[in-house]
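Only one chain is given next, in structure tokens, and it is the form predicted on its own.
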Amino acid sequence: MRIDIISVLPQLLESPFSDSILKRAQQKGLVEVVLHNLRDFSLDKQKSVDDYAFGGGAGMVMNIEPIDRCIGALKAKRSYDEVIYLTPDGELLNQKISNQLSLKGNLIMLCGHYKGVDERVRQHLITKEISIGDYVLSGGELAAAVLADSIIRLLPGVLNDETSALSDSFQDGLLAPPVYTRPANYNGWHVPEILRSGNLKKIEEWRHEKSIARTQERRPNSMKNYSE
């Protein structure tokens, strides 16, 4: 997979693909992630990549021109299976969204910025809009970050147990259950017996029950996307 970050700071975006499973994901030539600049498709002198909003109003917008150029020419190098902007009034981002996604083979991300982008970029060039949260962050920097993050987990070979992300929260439509580990007794609170029972039908149906009940108390509007 290859996921290409359009971002007016891409500086912002190093440190998270820098560490850790991110890294480690790109050393393996698992996934290949590539920052850009918006600055460097501007044909000003200043390299502007906003201007004032037509109509009046506070806050600047982004101009369509270097989006334009920046797009065009990463698909003139390869094709693109999404062009998804970040954006607070896009789709909300859930794991069904995040396993799609990590099926795909190349993605473009566009950061928003400023009071957002010129609406001829949403209307033209973006094919996906995805949100992380209703909140506003200053910039889509995070926001891509975090869908990437969420996405390359999920590439076969990043997890050392291949089996860890299949058992994640929202997989299944279902929180994760609780998790422990040693001590079995600390300060007089312990580990749930059958834990350490070693019997591995009963141990798979306390967690089955376990994040049923979480999820109805937690996230009951969830319940509807379970599927036995």
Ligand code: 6GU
The other form holds:
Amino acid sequence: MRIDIISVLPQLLESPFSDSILKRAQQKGLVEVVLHNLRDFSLDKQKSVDDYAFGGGAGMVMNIEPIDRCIGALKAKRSYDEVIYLTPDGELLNQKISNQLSLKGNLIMLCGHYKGVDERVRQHLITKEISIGDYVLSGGELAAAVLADSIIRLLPGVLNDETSALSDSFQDGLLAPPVYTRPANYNGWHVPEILRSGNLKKIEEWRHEKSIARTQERRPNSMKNYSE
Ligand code: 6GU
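Having looked at the form predicted on its own, could you now put up the form predicted in complex with the ligand?
The next block holds the full complex; its first chain is the one shown before.
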């Protein structure tokens, strides 16, 4: 997979991809993440990428031209499955969307800033709009990092057995059960006896029950998506 991220603040995106699982995924050649500075595609001397809104009002709007030139340059080299715009009014991200995107080959992510992009970008260049939740961030960069992380960890070979995505919350429609590690007794706070019993069948049953209880309590609406 290849992910091209277009941003006016590409430095903001360097650290999330430079450590741990995301770093190793790139080193293993399972994903290539390429950051692009939108200003490099501005044609004017000041390298500006935004302007006042037609009709007035506070806030700047990102120009279509640098965005079109950047996306055009990328598309000239390879084809893309989706051109994603990160925006608070996009479709709310969930595990199903991440699962679907993890099956794609090449993705472009465009990070919004200021009052957003010229609407013609959304009409003609973007194929999918995603939000990571109903709150507003200063820009789309952190959202792009969240989206890319949720996709990359699903790529075959990125996680090993210990970190397998199969037991993640949401992967089967249920939240993950509680987990414990040593010591078995910390200041009188005990680990449930069943987890130390060695009875794998009983442990699986216990975990499944806890998953269902936790999901009913914390995400009652997502129980609708759950099938045994
Ligand atoms: Cl994708 N962008 C911004 N600026 N804020 C957000 C968001 C995206 N998702 C939630 N809040």
